[in-house]
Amino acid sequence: MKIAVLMRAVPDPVEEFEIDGEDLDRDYLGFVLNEFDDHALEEALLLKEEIGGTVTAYAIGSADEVEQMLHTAIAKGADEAMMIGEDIDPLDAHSQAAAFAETIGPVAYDLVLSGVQASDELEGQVAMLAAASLGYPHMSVVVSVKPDGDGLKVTKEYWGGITADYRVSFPAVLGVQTAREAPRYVAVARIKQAQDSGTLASVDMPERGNEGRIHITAMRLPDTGEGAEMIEGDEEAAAEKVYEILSAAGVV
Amino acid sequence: MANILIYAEHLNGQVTDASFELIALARQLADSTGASVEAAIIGTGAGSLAYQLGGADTILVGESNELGEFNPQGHAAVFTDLITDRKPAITLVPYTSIGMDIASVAAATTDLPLVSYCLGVNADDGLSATCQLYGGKVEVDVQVDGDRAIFAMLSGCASADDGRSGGAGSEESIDVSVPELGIEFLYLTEPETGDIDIAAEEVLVAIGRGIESEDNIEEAQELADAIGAPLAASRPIIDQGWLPKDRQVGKSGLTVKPKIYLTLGISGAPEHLEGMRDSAIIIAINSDPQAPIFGVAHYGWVGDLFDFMPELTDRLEG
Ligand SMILES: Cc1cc2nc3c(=O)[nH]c(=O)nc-3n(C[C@H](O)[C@H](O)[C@H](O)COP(=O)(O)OP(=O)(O)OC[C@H]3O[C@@H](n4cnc5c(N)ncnc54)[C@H](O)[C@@H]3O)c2cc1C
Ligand SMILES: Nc1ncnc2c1ncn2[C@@H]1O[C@H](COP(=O)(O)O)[C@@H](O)[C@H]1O
């Protein structure tokens, strides 16, 4: 089976946001993989254990941002790595699906794993919009991928607990929630074997269809203090405190 | 204006406070704007629900029990069919497991643009939306070129009691027949029921990734058995295996509205809060002062969970 994983650079989300007019200042952000995506390449580095095939990473982004992710997914064990383009607007999902499809069509993948989401997306779903050029069916919020006959069979979670078992054929476009089992880990040396033995293959960017039709006309951070009464103090302050609350609700 | 159309989800022979909250903002929407509100409801019982959604103006059903509960497939080359035909300026998806799949589908078919994480609409001046970004760490104000587009909502985005009451739409039925599809539907499984109701609690203690090891579970035990409340968690503990499902909190998990929601380490973000927000008192422990947590805890406290922890221990059983 030929897998395609998709993977996106994203802000560290632990780190400090600072705004700079309509965007981040993106000079001091750190960048680290979606964390959904590493669910998405685990899943597929699981299928080609239980039935053999290719699994081929692709990133759209500058190569500070995405090398040494591209990097560790082929230190995790994926066949081959892929760069498409530099410099895109990273919210500008048409393109970046148009990319995707062009490049990744003509490869006929029997199967496209991407996140099931980015936490830097604002119009959403690239691998979605993707799989819809390609004409590929798609579901995604999936927490499952079993090889199944000639097919799949594929959980996708809902709420409260709710799930639902499909079947689906080949090709197919998945939005991976959670893989069956936790993103394995790998060691710093392999991923350093992993730079110093492959150079990463790239392709360029095809040419732009549709702009982005959608502009941040304001960005901020949420008033975050709003609600919340801060407690000042150390932890024993906050252990206090916390220990008031608890006894004036009546429940210690 | 041309007329609002809303996707009603509906699983398990129950239309989701989702959907009512989607009907509740298109009549807003449509007070401003004049626009006449549609809502369309797909797949096996549509027809039998459709009644419900007496607050829009037109109730499209598409009865069908080939496509089963919810075809993503399916279901978004009927919706996306609706839009080509009936060209909204609006369309109001939830931005749900069920929603996520229509949106893009329709987005990319009609090539009408998309708006995710959308806490809001705007339609005065031109179309607009605020969203959140970042797990919910980064407002945004979008401004969409064109008068057409797509809104993919947030829960919580209007009132659902404000969209289940009053109205009586007429009902319409629709063509659902849709050309052969790749993926079947098979079945829905309900959560395995275990030993505590986390939503029946009076007290809960939330744990999330800031929890950084297995290990370290054992000690926010000891908090919470010192409170005599269970262990929640954010999806990451969850994921991990650190926890059963059923004390998942959260969009994928179970709404909770505990007396107090006490959070260690959880940052917050939109799918969390979905969960817990209208608990009586949460309070939040977190070392990032920007965490979104802080946006709905009604106390807050910002440091190291690690030395908090012992401290409320000690002091409960001390
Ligand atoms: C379709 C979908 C459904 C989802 N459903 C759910 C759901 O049901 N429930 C859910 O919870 N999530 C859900 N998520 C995931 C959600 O988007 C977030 O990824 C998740 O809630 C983050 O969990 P967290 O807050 O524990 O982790 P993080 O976001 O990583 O936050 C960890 C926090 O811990 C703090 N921290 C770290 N170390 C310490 C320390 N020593 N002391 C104090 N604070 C510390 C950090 O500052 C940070 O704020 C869903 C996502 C999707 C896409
Ligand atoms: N620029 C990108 N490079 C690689 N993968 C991407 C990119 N944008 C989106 N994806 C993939 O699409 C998934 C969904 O992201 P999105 O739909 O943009 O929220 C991500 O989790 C990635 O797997």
Second form
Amino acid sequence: MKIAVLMRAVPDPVEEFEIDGEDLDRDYLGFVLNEFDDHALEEALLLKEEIGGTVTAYAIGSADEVEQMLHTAIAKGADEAMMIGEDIDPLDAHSQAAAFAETIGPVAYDLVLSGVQASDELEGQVAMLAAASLGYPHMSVVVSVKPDGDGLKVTKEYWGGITADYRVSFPAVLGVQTAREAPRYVAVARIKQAQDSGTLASVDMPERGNEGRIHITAMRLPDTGEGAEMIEGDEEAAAEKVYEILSAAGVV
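Rather than the form predicted together with the partner chain that you just supplied, could I have the structure of the form predicted on its own?
Only one chain is given; partner chains and other molecules are left out.
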């Protein structure tokens, strides 16, 4: 079975973000693998271990953002890793999906896995848009993928923690929310070994603008509040104070 994993670098959440017009000031930001894509990669590696096949990781972005995470994918067990484009501006979900589909379409993968969404935009559109371009069926908010005969048993999560099991045939595109197991740790030495092996490939991407209909017009940091109010006293006094505060706010 041939599996492709679509990955994206996102700003490291431990960084201090600064706004630059309609986007973050990315010049001095550190980037990490999107956590949902990490779960998609883990699910791909679990399937490879269970039924065999190959795993190829793809990422769009500048070399500074994506090279290390692609080498990490190799160190974890991916057979190949490929960078799409080089030194490109951030793309919206429509443009990302189009670039992924154009790159992986000719390879005819049996299964394409992607994170359900990216932590910096939360649109959740890349997997389904890529599926539409490829002509593959799609399922999102996936929390488990297991082999099932000549197909897969896929568990999808709905609102309120409700889950449902489906049988999925190949080819298919899945948007993964969580893998069956936590993403595996890989030692820095193995990542360095992957970097030294020269296993990272790249493919040119035609210059493209953002194709979505949603356009950011401005960004700003949230207004700073006045801070928390500490309520002192015994339980009865504290409960009375809480009631007063809620009443004044019109909540009760």
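Rigid core (definition): largest C-alpha set, two forms, superposition within 1.5 Å. What you see is a predicted model, and the numbers here were worked out from it, not measured in a lab. Numbering follows the first chain given and starts at 1.
S.K.: At a 2 Å cut-off on C-alpha positions, does Asp25 qualify as shifted between these two forms after fitting the rigid core?
M.R.: No; that C-alpha moves by less than 2 Å between these two forms.
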